[in-house]
Every structure is written in C-alpha cells, then in structure tokens.
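Just one chain follows, in the form predicted alone, and it is written as structure tokens.
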Amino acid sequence: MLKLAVKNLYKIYGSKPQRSLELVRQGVSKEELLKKTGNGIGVCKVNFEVEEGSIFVIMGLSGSGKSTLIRCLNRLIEPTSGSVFIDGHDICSYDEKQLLSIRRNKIAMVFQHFALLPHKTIEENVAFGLEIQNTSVEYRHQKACDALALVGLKGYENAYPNELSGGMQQRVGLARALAIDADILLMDEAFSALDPLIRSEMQDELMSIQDSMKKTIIFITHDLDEALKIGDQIAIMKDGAIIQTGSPEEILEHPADEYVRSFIKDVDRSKILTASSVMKKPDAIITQKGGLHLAVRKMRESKMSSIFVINKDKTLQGLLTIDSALEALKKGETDVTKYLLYDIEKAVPDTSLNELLPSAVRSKYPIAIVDKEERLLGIVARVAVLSGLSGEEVPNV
C-alpha cells in the first residue's frame, strides 16, 4: 500500500523562484542557473513512491539536496512546486492548522545532533510531542516509558542529556519520535555524529524496530554502506535530481550511470548481494517418476553433470549426476531414488554471497534455492558465486 508519494517536487533557492523554476524545466542546469539569476537548486523535478512499512534511503553527497528534499516533505522547507501526497493527501495544498496536525501526528523527525532539551530528564524529552498535544500526565508517561524501552533505555527515565553518552542520546531522540506513534519518520543523516561502532549498532537497533513496528520511514545518508543495510529502496541524489532509484540489488547490479557506478565501486557486494541476485532456473530438473532414461537425457542436452530431482509438489529429494545415472543403467536400474545425493547444498533466496560462499567451496554441484517448504525456487552455480562477488555478469549454468 502506498503511504507517501512526491511528485514533481521543486525547491529553488532565492529571489523570484518561479521565474527561475522555469528556466530550470526549460533544461537550465544548477550552475547556468546561479550564474544567470543567483538563485541555487535545492530540489529538482523529484518524484518516487514510498510503501507502507517500507526504509526508503535518500542518499547522495553533500549539497545534493537530500537534507532539502526531506524538509520538503513535512514542509519545514516550503517546496517552490511540486506535491507531496500523504495516504493520498497533497499536504502542498494544506493551511497551517492542517499541516500543524500533520506534523503533530503523522510524521515524526530524528535529527543528526539529537535536539534534546537539556533541561529536562530523559523521560520528559521523550514525551515532549505528546505534551504539546495536551495529552495526560499519564498518557505521556506510558508512552515514554514503552519508547525507551523499546531503543533499550529502560532506567534512564530520569536521567538528563548530558549524562548519556552520544549512542544514547540518539536513542532518546528515536524513542521521542516513535512515543508520538507517527505514521512516518523522518530521519535526517540520524546516525551519521556517532562513532562508527556506535552507530552499526543503531543501524541493528531501527531494523530491529522496524521489525516490530513497521514504520514508513525516509532514512537520509551520505554513506552507501548505510543505505545498502538498511533501505528497501534507495535514492541517489545529484544536484537536487534524483540519478537513480531502486533496491540495493538493482543499484549493485545495474548502476544508472558512471556517477552512480563511482558510488558503488567499492561497495562490499558479499555482504549485500543475494542468492535470488544470481540463481538461475534449473535448465535440468526432473520428478522422481521421470526415469533414469530422462534424467540422462536432460544433462545432455543442458550440458549439465548433475540434475535436481523433486516431487509433484516441486520438493527437493535429491540430485543425481551422470555418472551415477549412467552406472544404474548399465546395471538395469530404473529406480531415481536408489542413486540420489541427499546431502546436498541448500539455502533460501535472501542468503547474502557472503554466507553461500562456503557452500561454493565446499560443493562440488550448483546450490539449491529452496522456499521454507522446500520446494526447488532456482539453482546458483559456484562460479555464479564468484561472479556475483566480483561484479562480473553472472554466466549460465
């Protein structure tokens, strides 16, 4: 379902925008414009789709517009033109009162230097937005007491600010954001102040949330390992336009250009690449039934050493390989099953190269894909593996 959608979103910087807004859709780039008009690009004809419970990543370097756009969203940045729809709703169009309510209750923002209020306990920041909603004394107290526990600060309900280290003020400002129940985070470079041991384990802690709580939630970063962990889809910003969008597979696999294949050149692929990026559809599969006959015939013509036999119900029971099919018919067999290899290599889809990698090694055969039912999805050859992991295209098995 689609929670939040923008589209074409414009954000110009300086005097008479809408003068330079057209110059911008006649094709004027940002450093023709500045030169021209004085007016900057902050956001340039921006449009994507967020689904609901979904991590979508903007990132980009610093000055593309990404910290921009996602003021643009909430409208702490007034858009130049453009819209920005909210369960269907184009919040552009919004008055004040509407758009106070908006922020108030359907979208929540966790900045990067945590803007806590340091003369109130750690409780009292976190219940801060329910406050302002004139919610009761208790209300806000249940709630801020369930948010810190949830980011694992139970007991630290009357501590202040200054005495939690950078990690845990982070905390309290996710747990201040989710105390409210918004329908939507912003979070604005949120771990990007924090000591990289730190903020790994941040990045854990939100997908571990996420897990639970199934928030939309629109992640800025400037660090594609971060954006690659976390995102269901991901931005790559340039000069306020948005270069390519696409999950973090797509991204790897099929880089838009040479600015987004200079991001990812040294993208640790093992850690994000999956089995479903490089299985293949097994060109040679029979059922137990088939016959030693067929299953020989099937190796031959998909120049195979070695076949997946399955159930009617696509089950994986086995792999036979020729030379054992060949050996049984010598012998006047015809039973499948009496010459199948049941320890076999398995794994499901979403299993990164990194852990398939010992597989490959120890296997001598391609790698089974299986569901949690096991059924037969795909096979991923062992140089598939190493392909996949070198950034080569993956050849046919």
Contents of the next structure:
Amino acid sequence: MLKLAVKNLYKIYGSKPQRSLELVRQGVSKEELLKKTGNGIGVCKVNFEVEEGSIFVIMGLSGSGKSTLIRCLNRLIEPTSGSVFIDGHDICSYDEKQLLSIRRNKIAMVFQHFALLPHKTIEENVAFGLEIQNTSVEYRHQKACDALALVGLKGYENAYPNELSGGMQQRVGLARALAIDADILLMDEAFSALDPLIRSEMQDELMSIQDSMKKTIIFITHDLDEALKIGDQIAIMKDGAIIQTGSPEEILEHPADEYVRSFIKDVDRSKILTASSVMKKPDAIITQKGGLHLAVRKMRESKMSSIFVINKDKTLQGLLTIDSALEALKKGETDVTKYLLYDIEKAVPDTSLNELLPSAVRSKYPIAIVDKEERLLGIVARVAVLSGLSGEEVPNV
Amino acid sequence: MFRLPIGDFFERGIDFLKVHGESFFNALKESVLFIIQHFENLLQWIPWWMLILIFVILAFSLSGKKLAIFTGLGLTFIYSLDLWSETLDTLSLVLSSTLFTLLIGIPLGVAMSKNDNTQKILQPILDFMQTMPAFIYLIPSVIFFGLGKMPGAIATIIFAMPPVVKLTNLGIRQVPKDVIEAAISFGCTQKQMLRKVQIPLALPTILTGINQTIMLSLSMVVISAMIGARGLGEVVYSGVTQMKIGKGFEGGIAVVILAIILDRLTQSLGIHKKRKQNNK
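Given the form predicted alone above, what does the protein look like in the form predicted together with its partner chain?
Expanding to the full complex; the earlier chain stays at the top.
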C-alpha cells in the first residue's frame, strides 16, 4: 500500500519564489537562477512514492537538497509548490491545526545531532512528544519505558542526555520518535554523527526494530554503503533533483548516469551484490536421460569443461566434467550417473558475492545456484564472481 | 555656530508628559511605592537574627558552607555597625526595582528574540539606556514623582533593565536550531515552545541577566540617595557631603557585603541549575 507520495515538489529559497519557480519550470539551471534572481533551488521537481513498511533512502552529497526535501515532508520547511500525500491526503493543503495533528500522530523525526533537551531526563525526553499532547503522566511513563526498552536503554530513565554517549543519545532520539506511535519515521542523517562501529550497530538495530514494527521510514544519508545496507528503495539526489530511484541492486547494476556511476565506484560490491545478480541461465545442462553423447556435444557447443546434470523436476543431480565424460565414452559406457561429481559447491540466490568468494576459490567448477528444493536456478562461473566484484560486465564464459 | 536644540526638545517633551500624563504617572507611582513599602515592612517586621538565619539557610542550600558562613558573618557585622535598618531600606529598594525590571525586561527580551525587527529597534534604545550616565534619569524622575524612594526606583529600573533584556534575548536566540526543529516536528505550539524549550534552555543566561540587574541596582543606591532615597546610600552620601570619612566608609563596606551576598546567591542559582543537569 502506498504510504507517502511526493508529487512535483519544489522549494525555492529567497524572496519572490513564485517568479523563480516559473523560471525553474522553464528549465533554468541552478547557477543561472542564482545569477538572475539571487534565489537558490532547494528541491527541484521531486517525485517519489514510498510503500508502507519499507525503508526509502534519500542519498546525496551535502548541498544536494536532501535535508530540505525531508523537511518538506512534515513542513518544517514550507514547499514552494507541489504536494506531499500521506495516506492519500495532501498535507500541503492542511491548515495549522491539521498540520499539528499530523506532526503529533503521524510523522516523527530523528535528527543528525540528536536534538535532545538537555534540561530534561532521558525519560522526559522520550515522553516529550506525548507531553505536548497533554496526555496523562502514567500513559507517558508507560510509553516512554516501552520505547526505551525497545532501543535497549532500560535503566537510563533518570539520566540526563549529556551523561550518555553519542550512540546512546541517538537511541534516545529514536525512542522519542517511536514513543508517539507514528507510522512514518523521518531520519535525517540519523547515524552520520556516530563513529563507524556504533553506526553499523545502530543500522542493524534499526533494521531489527523495523522487522517487528513495520514503520515507513524515510532515511537521509550521504553514505552510500549505509543507503545500500538499509534501503529497500534508494533515491539519489543532485542539485535538488532526484536523478535515479531504484533498489540497491538496480542502482549498482544500472547506474542512470555518470554521476551515479562515480558514486558507486568505491562501493564494496561484494556485500550488496548477490549470486542472483551474477548468475547465468543454466544453458549447459542435461537431464539424466540425456546420455553421454549429448553431454559432450553440449559442452563443446557452450565451450564449457563441465556440465550440470538435473532431474526431470529440475533438481540438481551432480556435475559431469568433460574428462570423465570422454573417459566413459572410451569405455563404451552410456550411463551418466556413475561418472557424476556429487561434491559440488552450491549456494542460494541471496548469497552475497562476499560469501560466494570462498566457494569460487575452493571449487574448480562453476557454482550451482539452487533454491530450497535443490532445483537448479542458475550457474555462476568462478570468473563471474570476480568480475561482479569489480563492476565489469560479466563475460560470457 | 548652528546648534541643534536637543536639550530644549527634551525639556519640552518632559513638560508635555508632566502635564498630560499625570494620572498615569500617579498610578505608576502608587503601585511601585506599594510594593516597595510592603517589602520594607515585611523585612522590618522579621527580627534581625531571623532574617540573617533565613539568608544563611538560603546561602547554604543554594551554594554551600562557604557562602553560608560569609553571609552569617557579613550580615552580623552590618548589624553591629548599627546599619541594619538602612540595609533593609536598600535591600527592599533593590529587590523591588529588580522585580519590576524583570517583570518588564524578560517579556521584552522574549519579544526581542522572536522578531528581528523588534531587536533592531530595541538594541540601540537599550544601549542608550545603559550608557547614559545614570544621573540623567534622576532629573525627569524627580519631576514626575517628586523626591524620595520613587524616583530612585524608577531611575534604577531604567538603568538596570538592559542586561536582563539583552541576555534573555541572547539566551533564547542561542537555543540550538535543531532542538527547536525537533520540538516543532513533534507538534509544539508557539506557547509550548517558549515554556518547555526556549525559556528552560535560556535560563542560565537569563539568570546571568538577573544577576547583572541586581548588581546594577545596587550601584544605583548611592546615586538614588542624592534625591532622597533612604538607606545605605544615604549613609555614604552624607559621609561624603559632611566629610564624615568613617561613617561613609562603614556605609560603603555594608554595600559591598550586601553586593557580594546577592551576587553569589544569584550566581549559584544558575550553577545550581546546571549542576542538576550534569548530575554531579
């Protein structure tokens, strides 16, 4: 189900934004507009949709407008033009009162530098969203304790923010957002201020919380590894516009332009790419009944030194090498099964290339990609693992 | 040479106010005097040793042993100089002018922080109020309110107000932007923002402003004595005019002791707040 949709969103900074908006719509660039009117473009014709329960990552370098964009979603920054639909309602048309209720019940935000209130205890901080709704003290206490337990900060209720480490403070920020039971979480570079180990830990934690809570999360980051790790969908921003939206693998495999390509250049592809993205359709296969002659012919045709043998229902039986096939032919044997290698490397499609590497090194033969029922889905040539890592096109081996 | 008649304008303006604003100034006078008088009556009514005890306890709970001992010794010393009733006069004048200063100053500071234009207008006026020699306020004050405590209080209020206005403004403007943003994002209204976020976070700075205000009020004590405000200032002033060096010095010492006690008390008010947050 669609939770959040952004349609033709613009944000122009400076005076008389409406006039500049016309210019931008006519295609005037950021630099030209700045020269002509002195106005800056924050967000430029942004469109995207977020499914309920998914994590949508907006990624871009600083100055790309991602922070402006996320603030338009709860109107911390007023968009110049366009619509933000939440559950089908355009919140840009909301009046002050409706907006307040949306902020109190529907959308919660987590900030880069935590933005906790230093004069309040951790529990009071977490309960802040409920406090300003004038809920009862008991209810607040209960909710705050639940949220704190969820982020693993039980026992810190009466501490003050400056007594906690950065990672713990951000857990408080997260708990504060969770406490109001909002459907949508806006996370503005939420983990960027944390050191790498803590960051990775927080990412894992967010994903495990997400598994049970199924929030709709808009996550802003400038770190592509982070985006690829947690994002179901990723939008890449540049100069206020989104230049590509897609799943992590789509972005990695089919970058829309040079800019995106330069971005993904340094990515640790081994963690993101899975066996399914480098596997080939298993052309060179035979069924058990196919016989040795067919096997040898197929191997010659596809220039392979081995061939997978499957059952009628496509379950994998074993591997036949060209050497043993020829030997069998010399002896006049026709039964394939005797000459099969059964000890072959297998993997499921979700296996990351990282995990596939040892198998590729260990085995002399291609790796079989199978599903749970051992049905052959594809094969991965050993060289494909390596070329997948380097980002080159997979050669036809 | 051509000369702008600014002095004439000022005089005429004061005359105009004197004639047309009489009822307003009378009402103001009544209310301020009412407060000062009751402050004074209250302080006079409490036995001297009890008042000293109250101050010692206050000092102990806000700051600690050191200030408590100093307060006890200092106030007893003043009592032994036979300046107790003058000290109470001064104290009530200082505290009630401070009260009025805060009543006007803090809302002004808040208004100033909310709006850049208000800040632009108020800033030079405050600078003017602060740097103008305090004596100048005495003349119109006397014209409007006659001699006595009242013009002293008014001059003190004008002179002592700028720091608290400026520091309230500064304190609120210094609240981190992301904290404000966070509060808005959770659905804070303007009022809640002020009450639950801005004022509490600005409090240490505002308390510094209050401390400054009290100090400036004390520094006006001697000046107010010139127009007939009684108290320690009168002692010092008469010491100067009548060449009674010893008496003047005693009055001066009493002012200093009072100043130190009030300063340390209000300072530790701010530190007290911080310490709670640090939980040390």
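Numbering follows the first chain given and starts at 1. Heads up, when I say rigid core I mean the largest set of C-alphas that superpose within 1.5 Å between the two forms. Computed from a predicted model, the values in this text were never measured in an experiment.
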{"property": "Flag for L61, CA shift 2 Å or larger between the two forms after aligning core", "result": "no"}
{"property": "Yes/no, I322 Cα shift of 2 Å or more between the two forms with rigid core fixed", "result": "yes"}
